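To begin, one chain is listed below as structure tokens, in the form predicted on its own.
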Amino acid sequence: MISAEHIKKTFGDREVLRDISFRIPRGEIFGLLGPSGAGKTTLIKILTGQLAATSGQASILDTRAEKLTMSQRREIGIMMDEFGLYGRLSCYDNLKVFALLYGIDRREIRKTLAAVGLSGSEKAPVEKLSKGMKNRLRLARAFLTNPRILFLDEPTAGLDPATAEEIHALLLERKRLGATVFLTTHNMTEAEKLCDRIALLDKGHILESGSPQEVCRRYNRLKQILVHLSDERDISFPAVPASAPEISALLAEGTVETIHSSEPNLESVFMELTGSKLNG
């Protein structure tokens, strides 16, 4: 569904993406993660045919994404902080001018309105929405087309838990009804949750791919069984057959509490890799 073949682009002298190459399949949530001015932002618009690339390729349904049809972009919803609303306008009308423009029934506009949970503000304009809410339009202008390829920058940044777990229901439905999801995020837990794969970007370069588990995986140095105890203590056990009968004895005397292996997490892992922290 969409593919990156040796995707290199520079501004001037500087290097903003550097031999960027993977497939993402039909029906799969693929999670590009980075800090801010990784280059995360930049390979979307390359994907999505809104910015050249200076070498490489970038394709989307068979198609290079610089020559995608009227039709062929109708099946790709796109979602960036940068793509303005409307602010003036209610959360209806922002819609209606795409639905104009994509020659949609209007009757999609309430029906997509209420998926994203703004039913009960079509009325409202967008200049008087919180920033939540703003998102989910944003959301509902990416749903409106009913697209197989999803293009989501950043779609939960700046919000509450609660909002942002909404959302996180709204994209594992439409994965669930077979959309194709291409997600950036620098939130570890948000990938780890909703990404089949993930790929960490840095200074423009994919340093690793793959699962986030796969990935977690790759760097457990210490192979370690971390067992927490009732009385409080915590005890490290190696990971092999020989550490079995003092952890079967714990579990036995009733003390243990939680039993957990060593992998880090997606964080630690960019730590090591590059020195700094993902978020941010």
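For the two forms, the rigid core is made up of the largest set of C-alpha atoms that agree within 1.5 Å on superposition. Residue numbers count along the first chain shown, from 1. Remember, predicted model here, so these are calculated numbers, not experimental data. First, how it differs from the form predicted in complex with its partner chain.
After superposing the rigid core, the C-alpha of residue 51 moves by less than 2 Å between these two forms.
With the core superposed, residue 237 shows a C-alpha displacement of at least 2 Å between these two forms. Relative to the superposed rigid core, residue 36 undergoes a CA displacement smaller than 2 Å between these two forms.
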The other form holds:
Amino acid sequence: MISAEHIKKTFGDREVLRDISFRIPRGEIFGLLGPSGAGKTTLIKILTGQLAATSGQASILDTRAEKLTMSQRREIGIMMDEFGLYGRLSCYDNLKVFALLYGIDRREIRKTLAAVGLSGSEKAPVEKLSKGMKNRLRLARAFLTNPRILFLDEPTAGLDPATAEEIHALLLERKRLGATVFLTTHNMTEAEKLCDRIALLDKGHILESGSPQEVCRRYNRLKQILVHLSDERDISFPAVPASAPEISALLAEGTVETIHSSEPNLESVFMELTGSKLNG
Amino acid sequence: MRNIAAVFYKQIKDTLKNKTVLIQFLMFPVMTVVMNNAMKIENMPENFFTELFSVMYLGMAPLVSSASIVSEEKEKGTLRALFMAGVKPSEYLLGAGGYIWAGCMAGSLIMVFFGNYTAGRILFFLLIMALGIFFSLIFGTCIGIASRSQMAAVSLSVPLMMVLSFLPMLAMFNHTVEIVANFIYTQQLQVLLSGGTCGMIKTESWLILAGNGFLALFLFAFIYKKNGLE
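Show the form predicted in complex with its partner chain, please, the one above being the form predicted on its own.
Entire complex below, previous chain first.
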């Protein structure tokens, strides 16, 4: 459905993407995780034909991204911060412009607004909406053609947890309806919750890829045993047999309040690979 | 055609809520109506205010509106969203430019309706306005394309608008200004509006109008090639 083969992108002397390859089958949610400046938005632009790769090839629906026809474009919904909304127009009119472009029945506009929870704000001017509502409207615009493929660039960035949660539910609903979703994020919880597979991108290079669980399992050596003592001290031990005598000794002293294991998560994997935080 | 109609629709909806552009469209037609009815000065040439304001109108409204609309769409990324929905740059320019041209022509209709013109002169007036609005539209679009932001477009379009709109008026009072003003299309169109007919146009005027038209199209081609519409 979506494929990238050895994509490389340079701006002048600066190499923004290096040898990026992956394949996303139908119905999958694929997350590209990386800090700001990692090259996520550049990759979305290449995949959607907005930007030409320096070398390599991006394909969607078995067609090269830069050669997508109008009917194929209708199969793709894109939500990017850079795609502005008409601030003075109402939510309804914003979608109506695109409904006219796509030749879509007007009833679809109301249905789509209702699907993203904006049916009560149809007539509200966009410039008066909160950031969360604007994001929903961007999503509605991406959903308008009922596309088979969605490209979402940080769909929940800057949103409160409740709104982010609602957007997650919308995306999972799209997946249930058979859509393939490519999303970028630097929120590991979001990625773990939504994505079937992820790729960790840093400085234009994919460091790891696979399902979130697989990627974390590969770094099981980062697993820790956390011990909380009665004097409020926390001690962590590597989850290896060599730690057993020390933990046993603490247990024997009777000073252990709680004991639990800490599995590696995407954040700790990224930290291990790059030495920096994912959202830093 | 559907894409052009969608852009046209968007402009209609947007202009109704965009005071900057709305004022540009309405200011001079309203002033013409008011002044024609309120000011009666002895020995004042017939249709004085209509001709004075119509030249200001064609030098100001299409120029500022097109620069403002194009630069705002670029700055806010709405143009990119349109292109990703399959709108071609030429379709966008035809939709937005066609809307501005039609809006200014509607204003011109109001101006000529409240003047004292014969049917033939009304047609001639509208022809002159159509040509002038087209020239200003091209210059305004060039500014919109070349500007990185709406603010930058305003700071570029205002000085040009002042020259195009006010020089013909100042030329009435000063011969030196008139010599300079003769090289710009608004002055030539002012001369035509205040009494000329197609048959009376001097070769010199034709050449100046053609030169201005060529300059507008050359500038547009150059700036478009250099910057693109995104």
